[in-house]
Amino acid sequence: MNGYGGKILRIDLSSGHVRTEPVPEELARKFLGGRGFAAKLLYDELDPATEPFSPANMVVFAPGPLSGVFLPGSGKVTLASKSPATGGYGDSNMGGHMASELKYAGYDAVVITGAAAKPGYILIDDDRVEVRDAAKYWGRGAIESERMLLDDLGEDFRVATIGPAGEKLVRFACVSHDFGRQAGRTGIGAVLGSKKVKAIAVRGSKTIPLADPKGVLAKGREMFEACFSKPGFKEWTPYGTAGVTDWVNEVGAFPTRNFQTSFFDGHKEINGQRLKEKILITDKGCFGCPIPCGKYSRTKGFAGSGREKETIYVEGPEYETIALLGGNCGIRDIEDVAYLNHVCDELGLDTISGGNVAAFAIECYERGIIGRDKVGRELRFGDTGSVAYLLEQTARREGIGDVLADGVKAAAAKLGGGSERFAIHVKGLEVSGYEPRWAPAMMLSYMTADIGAHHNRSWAITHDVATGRDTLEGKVDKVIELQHTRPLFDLLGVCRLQWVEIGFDLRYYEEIFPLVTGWKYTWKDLLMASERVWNLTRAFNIKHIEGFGRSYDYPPARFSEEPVPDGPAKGKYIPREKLDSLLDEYYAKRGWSKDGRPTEAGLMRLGLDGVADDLARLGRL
């Protein structure tokens, strides 16, 4: 098939068996690739009784049909598994060069099952696949391990690693690649850790078959030129995602002190401008990137067991890290945020969940729910040492960190004392960097995201600001529109930032897709595939989580019961009755039941007849 490597690689770590199989054309036509392949493979092959850390759980690496092709931002790969953070469907998207390398090695999906008896790493060198001993890398930091593996294997490999957090099964451990690109969300790093997989190293030398090579070259060139000519191109590149910090704060949506409020008076010291002035070395982009959002920086901090501060290099911090390790923890210096970014990167912790967990622990300490005897030291918002200490404890499951390592939902259940009210999550996944108490579309985006509270499924905060934040009208329609458009990029294997940040025209994807694959899909056809996957991942959660439905879509009590205390959003919150109104309308427009379950008719409309039969057999339609 044009646009595809053509093979699915399966690695069973328990038996050591490795095999390949051709990609079925029906799979490609209905689910496109990337997250579509991952979701379909997980739904079809994973038994609902499988626990996230069971050897039977799967980890899927899946690039898309546009990954590795000459066009802007074509370097995205999806990593997916049954999530240890939520117990449901989990995935995370990663840039860098892994997606293109997998395609050049001939693979559209790598499926990892079983568990090794001892630490190992997977080497994929075109058709040669081996599981090698990783004893020398086990226990090392994620960034350090990548450097060591490249030194050992050669710079022409692409390497993804886990850190100590993944090895210790921290439920929000991430996967790191390219010295600072992360598949951060849903705990994929912990699943690899449970399988004793320290790293995956890939080298490919094959070509991607194209339906119209000359047409792809011409259209790809046109797409790059269109990016460079956009008015926002020069404004975006100097700061990357850090450039939105001031705007988010000014509209009253900046997470501050564990989401207690939504305005941070220290934001000017941790914004894109300060990053550029104080710590930036150079820009850093992923495969095919014309608008590099990565900011390679230097800061000062403690490395390893050293007691003297030294120069540390880190990619970042990007906006989400600034929001959650910065404002949400009360940190007022971009150098300190960059240092905490480095700590998370080496430990292999998602900076979004990491910042949430640290802030949650500090608030628990301030409220007397946990004391110094349990924590081992004083904790304060605004104290970099407090945050770094909590991150280290969590990654190594030491002391209070053993409680925090399971995420804020589970930690609150253990700690009690009313801490459930300020455990900021949906479905067990910590909320990312937009405070939604004066943003109903953004709130609904968090509530209904399939993996839990994550902004990348439907970044609706700009719609809230543009159309009025005190009205619910039109919010549901926009959220559904975004939940089809934004995830489509993950199916195709390309970056969405060209569209989001500089207004790149979506028509280009409709034009490039048939040139790559030979399939005359319209934009409507592509969106239908995205809607199909959205319903499939919802069905996965219903199949795998007993009682899954409406109750799982509510946000924490803080968002629906506590008015924002200060700043531009002072006095704002979205009460339960308005949340119910949003959910009622959302479910109706999705064609789901009042409890948020897809219907037989809706599933069949999307060509998911087998899923409808499956859920009916389980009594969960």
Contents of the next structure:
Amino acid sequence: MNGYGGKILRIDLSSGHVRTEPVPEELARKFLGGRGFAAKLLYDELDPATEPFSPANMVVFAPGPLSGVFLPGSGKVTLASKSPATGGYGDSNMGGHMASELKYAGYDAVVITGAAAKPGYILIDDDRVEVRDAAKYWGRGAIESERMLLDDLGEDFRVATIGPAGEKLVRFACVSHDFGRQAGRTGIGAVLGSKKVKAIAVRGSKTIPLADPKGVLAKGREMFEACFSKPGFKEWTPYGTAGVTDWVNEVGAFPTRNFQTSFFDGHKEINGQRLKEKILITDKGCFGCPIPCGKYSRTKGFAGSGREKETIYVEGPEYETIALLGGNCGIRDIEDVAYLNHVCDELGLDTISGGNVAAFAIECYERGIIGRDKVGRELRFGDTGSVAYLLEQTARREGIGDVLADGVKAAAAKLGGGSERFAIHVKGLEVSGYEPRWAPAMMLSYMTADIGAHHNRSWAITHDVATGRDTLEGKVDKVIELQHTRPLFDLLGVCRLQWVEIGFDLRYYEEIFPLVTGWKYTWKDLLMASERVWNLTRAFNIKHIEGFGRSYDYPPARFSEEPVPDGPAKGKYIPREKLDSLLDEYYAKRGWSKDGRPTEAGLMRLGLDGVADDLARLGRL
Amino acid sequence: MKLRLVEDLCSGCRVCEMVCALHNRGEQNPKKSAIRIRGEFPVPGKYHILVCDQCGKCAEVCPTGAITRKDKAYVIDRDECTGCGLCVDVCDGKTMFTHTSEVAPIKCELCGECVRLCPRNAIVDLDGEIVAPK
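We have the form predicted alone; now please give the form predicted together with its partner chain.
Next comes the full complex, this chain leading.
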């Protein structure tokens, strides 16, 4: 099949059995690849009774049909699993050089099931697949073990690892690759940890078949040249995602001190400008990317860390890390944010959830819900030592860290004392870097994202600012449009930032897709596949979580009850009746019931007949 | 054309590898390209660009005369090459690349595609025959 590696690789760690099967053309035609393959495989093969950390859970690595192909940003792989953070569908994507390498090795999906008896790593060298002993890497940092594996295997391997947090089953542990790219969200690192998989090393030497190689060469060249000619090519790239920090503050949407407010007066000390001036070493691009958002930096330990004289290397911090480890923890020094970024990276913690969890603990401490005796030290917003301490305790599940390691939702349930109010999450996934109290489209994006409160499904804050933030008019339509367009990139296995950040024209993807695959899909056909997957992951959650529906789609009470206390969004919040109005309109426009369930007619329209049958059988249609 | 490599500008995207193999060999496969990017991470955090500097040692040792100079580049006649590997062994820069499905090694023959496509201007033509600043 043109555009595809052609095979699904299945590794069962319990039995040690490895096998491959051809990618069914119908699967590819309907679900394209990447997130589409991952969602379909998880939906079909996971029993709803499966616990996230049971051996029966699966981890899927899936590049897409455009991954590894000559076009801008063709290096994104989706990782997916039943999420230990939410108990529902979980996925996260990462750049680097893993998506392309998997394709060159001939794989469109790697499905890992079972659990190994002792720590191992998976070696994929074209057709040779082995599970090898990982005793010497177990317990080591995520970055450290990537370096060790490259030293042992050779520089031409591409390696993904977990850190100590994944080994200790921290529910927001990430998967790390290429010294600083991460599949950060939904705790997939912990699922790998539960399977005793420290790493996956891949080397591929094969050619990806293309329907029209000359056509791809010509169109790919046109696409790269179109990127070069965009003003953002020169203006956006030097700062990457960090460049948005000032704007998010100006519009009153910057998470600050555990989302207590939405403006951080220290933002100019942690923005893209500061990053570039103070700590940047080099831009660091993912495979095929002409506008590298990756910023590789050099920092040192904060005062009192004992590492003040050390030179510490870290990729980042990128915007989300600046928002959650910076503003949300009250840290006002780019070097300290970079240091905390490094702490998370080595431990294998998602910086978004990590920043949320630390901020939650600090707010609980300041409000007297948890005391010094329980924490083991004083905690303060703005104190880098407090944050570093919490991250380290969490990754090792020591002291208060053992409670925090399950994420803010579970931690609040355990701590009680009203702490639920300070647990900032949707569906159990902590909120990413846009404070939505004066951004109804962004709010709805968080509420309805399949994996929980993550921005990448629909980054609607710019739409809120452009079209009016006090009106709900038009917001639902925009969110639905974005929820199809943005995840489509994850089905195709390419990065969306060329489009999002420098205004690269979407028509190019429609034009190159037939040259790669030979299939005459229109943009509408591609979007339909994305909508199909959106309904499929919703169905996954309904199937796997008892009682899943509307009640899971509300944001934390803080966002609907507490006016923003200061800054540009002062006084703003979105009350419950407005949230209900957004949800009613959203469900109606999606063709879902009032409780947020897809209907039989809707599922049939999308070619998800079997899903309709499943839900009917469960009485959940 | 003479290539100048500005490694400090390289961001490791490997567009050069992709276009090299697709343009010269018609294959979507960076392992068949004549240029390679190697990262050096986590310390010191930089990229190296590996590509032939046209020193000609390969032509000197080739027992079948398959490598000859054409204009400014040494090129391989793939029909004459027996795959003995002497040129690979003698190459100081380790820029004669091999692939398991190919008899002849793969080397840069100065087509200039990487100069045209490098988003970072990290590969430039000192002779100015290809001017492609971005």
